[in-house]
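We begin with a single chain expressed as structure tokens, specifically the form predicted alone.
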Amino acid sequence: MSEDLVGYDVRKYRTPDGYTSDIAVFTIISTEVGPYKPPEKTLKLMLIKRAEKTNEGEPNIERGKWALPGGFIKTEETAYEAAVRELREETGIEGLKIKHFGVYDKFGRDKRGWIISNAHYAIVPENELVKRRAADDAAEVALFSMDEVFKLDLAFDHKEIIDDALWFIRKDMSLTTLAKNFLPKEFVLSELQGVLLTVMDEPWLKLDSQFFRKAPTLPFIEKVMKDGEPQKTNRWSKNKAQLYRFNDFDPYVSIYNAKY
């Protein structure tokens, strides 16, 4: 044993029962309104029901409630690797950028024991989720708007993280350009728009002539040119308009810019 080690009794400590990773699994989904009309969009998250019972055929703890996409973490991953694995697992949904969030670990959040919890989102694209489906120990798999989300019976403290995801979500839509997972490669400044709406409530999205003037001169998105001209599309009005594609300018907001 290393001398510093001498005198160092773990029996002294209480060391929790399990570590585990949950992720919030957020799409964004376009639903038709009409000829030369952008869709309409409503962002959802998917959620698993947990089955009556365990693989091993014991009742399984909060069982029959919508619950994040997760599970207990091996001793030889990380909690990140864990979350990746899980998503795939529980969904069939691999490849996918995954940020994590948040750690819970008050004790009494799960009934066996002292359970600690770290949370991630991720951004599955619309077209993906036709490979989502059910692990072992989930019943069901589902997607809810936000409105319906805080309705359902949710298990352990999953309202709590699910909350704090929305936050971030709404804060990354705003400081950087996690738009761009929503959205075609080349897109009109109408699906941006409409994008945008489903997490922000800023009055200038909201107003179409502010937001149509303001939008062509934001630094990370360009015009779609070809051999000098301009690239149009008329799959959402009568009158084609501008494709738009991200660049890479990678905005960076300080707080010491701003102006009190």
Second form
2 protein chains.
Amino acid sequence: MSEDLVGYDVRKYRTPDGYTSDIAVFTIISTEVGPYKPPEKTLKLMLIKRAEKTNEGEPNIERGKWALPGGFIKTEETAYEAAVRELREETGIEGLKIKHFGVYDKFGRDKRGWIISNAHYAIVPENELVKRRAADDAAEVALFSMDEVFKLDLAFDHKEIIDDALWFIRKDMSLTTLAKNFLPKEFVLSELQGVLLTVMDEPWLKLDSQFFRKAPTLPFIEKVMKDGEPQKTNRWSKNKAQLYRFNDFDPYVSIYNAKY
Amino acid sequence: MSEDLVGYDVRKYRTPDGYTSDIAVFTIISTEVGPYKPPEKTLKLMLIKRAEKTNEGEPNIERGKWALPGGFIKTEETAYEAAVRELREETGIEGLKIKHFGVYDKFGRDKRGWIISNAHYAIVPENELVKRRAADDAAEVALFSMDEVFKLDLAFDHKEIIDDALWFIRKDMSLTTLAKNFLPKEFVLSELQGVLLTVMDEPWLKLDSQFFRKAPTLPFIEKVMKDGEPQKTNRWSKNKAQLYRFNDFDPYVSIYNAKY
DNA sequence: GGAATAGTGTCTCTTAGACACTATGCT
DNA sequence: AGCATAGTGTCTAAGAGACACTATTCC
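After the form predicted alone, can we look at the form predicted together with the DNA?
Everything in the complex follows now, all chains and molecules, and the chain you saw is the first one.
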């Protein structure tokens, strides 16, 4: 502690015992259900199984339980930078959407002392997940659907953090173009529909005729064109389908002129 | 630090030197412009002037500059609880809307060491602000309009925090019923219009005929009734105006079915 | 032809947006 | 009467929602 801090009552203003970043890594996994059919999509969360022993051979805290990847923040690093670094260390992936969504600082949440955790969520396109690998004190890495996650024995207060992460993902999926982080650069309307349906539950998304009419008019996506010709693919169907991409339009909505 | 933490490299995983809460206290001040006229409303922020000396007589850090109220978090307290406590200590007000919106943990933001700040915003209805008083190391308290705030010499990285707070207030005003925290329990449509206009800038809000037609249909406000009769007031006009209140409806919007 | 994906045609009903108009009450 | 606030009447055009219909391609 620097000398300027003398004069503050240490008993009253205790400094934290640790400062960490945790990351809820989400992806949407496509399960092929047959040729020329859009695959089923499921939202999955990456968790690691905590090792039995630390690197020093001591019994690890919360050993054997499933936990969010994360760890202590290094000197001269912010919580966000630590999240980026840890995601790279534990999965080998870079350049992803990472967002800070909360602070968990309740005394007693970690038995080792007053440990403050900064919670982030990250979105990984599924094709990037191939090269993931366990690291450091992580014994095992696995993907779970949300149903499965809440049946697990989770470490620390990670159940609460995951609950909150899910809430933020749903909110940001509705209010921002977060969906683009789950999709390839160029995609087909049924892929967008599939991603939205893994998280949102609005009737017009399910009715094809409504969705296919409305979606092309959304101001934040546009047809992929090449030499003046619209580009199409038959990735998922016998019939060719138009490719779309997200543009830079920044949507803004308000409850005061929404539909209800 | 508890014994379970031995084994972690202290040079690599430095613990923070301090953990604080800062609060951006907003209010909307009405300036009377004449009898039977709706008052002009202005968004204001409460700031305190940092004292020249600490309680111990030492020269204070960032002395003389204007700063957000806040302070160190006590043992076994969360950042949110500290914000509630500090707002009470510095203004004498309780039971307000307080929301955490960010963490400021960049190394070097405070010259005393690695001090992490949890930023909150709070909304105060203007009539509550009468009883405010300076406290602790605060020499002076004052309200500033946003124009004035950004001309001041602000302490630490508080300019950045205030910028962000303003962004969150605007967003939450559009997306939640935050406006109700600026209004009395029962209000008149022109009051709601005034509050929204201090922060938002949408054309239909300014056009009376559109606003007065649309607002009564919003699902989250309702007419105040008494004995089956709609309650009216002539608080602001010669003509009697209908009173409204917020109900418990929780609005939900999405960019995918909004208007553009 | 059959089956599946990817759309389009057309109708109805509601709402946004614009602008003129009425209602009330104080001076 | 004049003026200010607080609304309402009425028209037009755009969009939501529903359902039937077409288009393409593989088997």
